[in-house]
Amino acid sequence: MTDVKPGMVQRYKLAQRVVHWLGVGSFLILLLSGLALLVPQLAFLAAGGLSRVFHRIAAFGFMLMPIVYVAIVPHDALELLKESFTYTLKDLKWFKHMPAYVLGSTKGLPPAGRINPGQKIHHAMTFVMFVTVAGSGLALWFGQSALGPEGLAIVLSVHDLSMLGLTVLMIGHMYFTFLYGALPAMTTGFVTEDYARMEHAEWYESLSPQTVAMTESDDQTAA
């Protein structure tokens, strides 16, 4: 049995966490190797074309990420995509509390489902930016000679703006992760019951009692 403290709730499966970290790692390599072409202070990273090699290897991993996700956990992947683009009146009420939430207060925050409305926006925008950065990247990789000067300028702008958007989303994601102590969700797969109630009350209430993890020793003690 996994050594998990009592009162913990499973939030993510191993496959979901692996795909998440694959995305994080490949994105950071893409960002740094791309900046080597834009920031003079990082030009040394592009020496000898090394950054180009790393960029293309990371691009392959980055574009492979959703394919792996769908292949391993198709139901979870499709459910996440659907939820990310589905909004209700409850979500609008949640957004009214967004300013306080950004500052670290969850007082009066309406109960949310498996992903809260803020996460829905993040996932939806990440998906859109992924499509535009991947599409423009493939155009630059395999069709650059056919784009012409104007086409090349447009595709480059789309690519750079998409990466900028993904970078802003990543910074925001990290901010909320550390603000509300959510990192264990993607390292161990579990979150505390208090966190589950605070961020995803409706989801937590829908869980079966068996979902709340107890260690073997605690089970024996309780007996």
The other form holds:
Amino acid sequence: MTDVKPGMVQRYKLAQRVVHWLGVGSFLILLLSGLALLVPQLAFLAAGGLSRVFHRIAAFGFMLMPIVYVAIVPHDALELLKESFTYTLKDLKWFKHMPAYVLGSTKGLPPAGRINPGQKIHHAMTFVMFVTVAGSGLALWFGQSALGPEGLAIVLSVHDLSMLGLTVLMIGHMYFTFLYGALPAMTTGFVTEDYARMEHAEWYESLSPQTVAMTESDDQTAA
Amino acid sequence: MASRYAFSIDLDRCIGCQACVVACRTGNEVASGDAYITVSEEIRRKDNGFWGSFAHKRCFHCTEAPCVEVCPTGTLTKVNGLTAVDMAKCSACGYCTQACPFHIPHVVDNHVSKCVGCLDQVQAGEEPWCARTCPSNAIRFGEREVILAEAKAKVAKLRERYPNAQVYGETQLGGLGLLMVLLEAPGVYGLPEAPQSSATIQTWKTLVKPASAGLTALAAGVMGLAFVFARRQHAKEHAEVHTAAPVEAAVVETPAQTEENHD
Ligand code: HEM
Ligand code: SF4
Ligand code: SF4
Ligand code: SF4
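Got the form predicted alone; any chance of the form predicted in complex with the partner chain too?
Expanding to the full complex; the earlier chain stays at the top.
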């Protein structure tokens, strides 16, 4: 049995956390090895095809990420997808408060569910750009000889802009994580009850007392 | 060194002996199974009959070279009119293979493969291997103006026998660094009349690519600055909340002393 975690609730299961860090690792390698072709000062990383090899290995891991997610926790994956693309009028109210939230203020922020509307948009855009970056990447990888000059320029443009979008999303994601000290949600998987009540009130309400009690003493089910 | 070099190939003189191909491979120590140039005999359809000629497939050393435009590593550059290759820098990305209007470069063993212009020889005051070796003097190399004038003079003579004879490459893509003395129209040899650099490539190169890198850096900078401000604001608010209404959970000290969370 793992430690009892008094006053804590579980936010992410082990499987979800593993998939998350697989994504982080492969994304950072993809970014660095990709930038080798974008930033002349980093071109030395590309010499001899070095970055090319890393980019392909990491691309494999990156594309494996959603497959693994669906395979091990199909229910969670489906829920995430559904939540990310479902928006209500209530979310609009939340977005009104978003500028203040960005600047570190949670005053007057309407209660949010398990995932707040900002996170929903973040996830939705990540889904879309995951598809565009992987699609254009696969075209460069396996279909290059059929591209011709026009095709090459279009595919590279899609790939570059997806890189821009995903990297901005990633920086924004880290921004909120460190601003609101949320890292433990993805390391230990647990957040304080205090936090859950304050930032994701609706989600906290929806957790049955048993769930809260159980997760407090049972990390093993997650593992 | 001259300022702008060029080659010329006189198809009226070429005898298809392959000496240039062998000299190029040996002189440049090209791996077996690979070659920077090829010479083949091609039977072409002309009027109602057939007609044979030799086809040289090799880099034209374009002045405005699309391959140089797309090369992300600085492997391909223009040096004194020639399209130079710095093999050690190549990432084998293959962009040049798609950008070249003549389908010249290919990727072999994790690096690009195309005529390197024998710059090492030229810089040492020698002629490129192919030009030096050609037994019928069909391949010429030198100052572009001289080579061009020579090719034009040859065409003037050829016109008596071949009314369509012409110099290929005087103006295309800013002027090619390999001028071909053709006996017929370029189309007969499968050469494009007006090879062009793609406008889409220009857009990617001058707009999309720098914007992608630049905006990524800008976003990182702006968010970094905002973070400093936001973090202070948040610390202030957090202190207010906790002095005003101490929540029971705050009593429980946990290692993960998360104030508020966000995934
Ligand atoms: C999802 C799977 C991905 C695949 C299959 C993929 C594949 C490729 C391929 C084949 C290239 C061509 C260069 C080479 O052959 O080395 C490339 C270039 C590049 N990739 Fe990826 N990639 C993927 C994801 C990513 C991600 C997530 C990023 C960054 C966030 C990224 C950034 C780049 C960049 C910046 C370039 C250079 C493009 C250019 O030259 O303008 N890639 N990628
Ligand atoms: S110039 Fe040198 S590299 Fe180019 S074809 Fe001639 S011998 Fe080969
Ligand atoms: S012919 Fe092709 S490889 Fe040679 S300089 Fe022109 S674009 Fe580059
Ligand atoms: S394959 Fe090599 S030479 Fe060709 S564009 Fe890529 S880095 Fe440049």
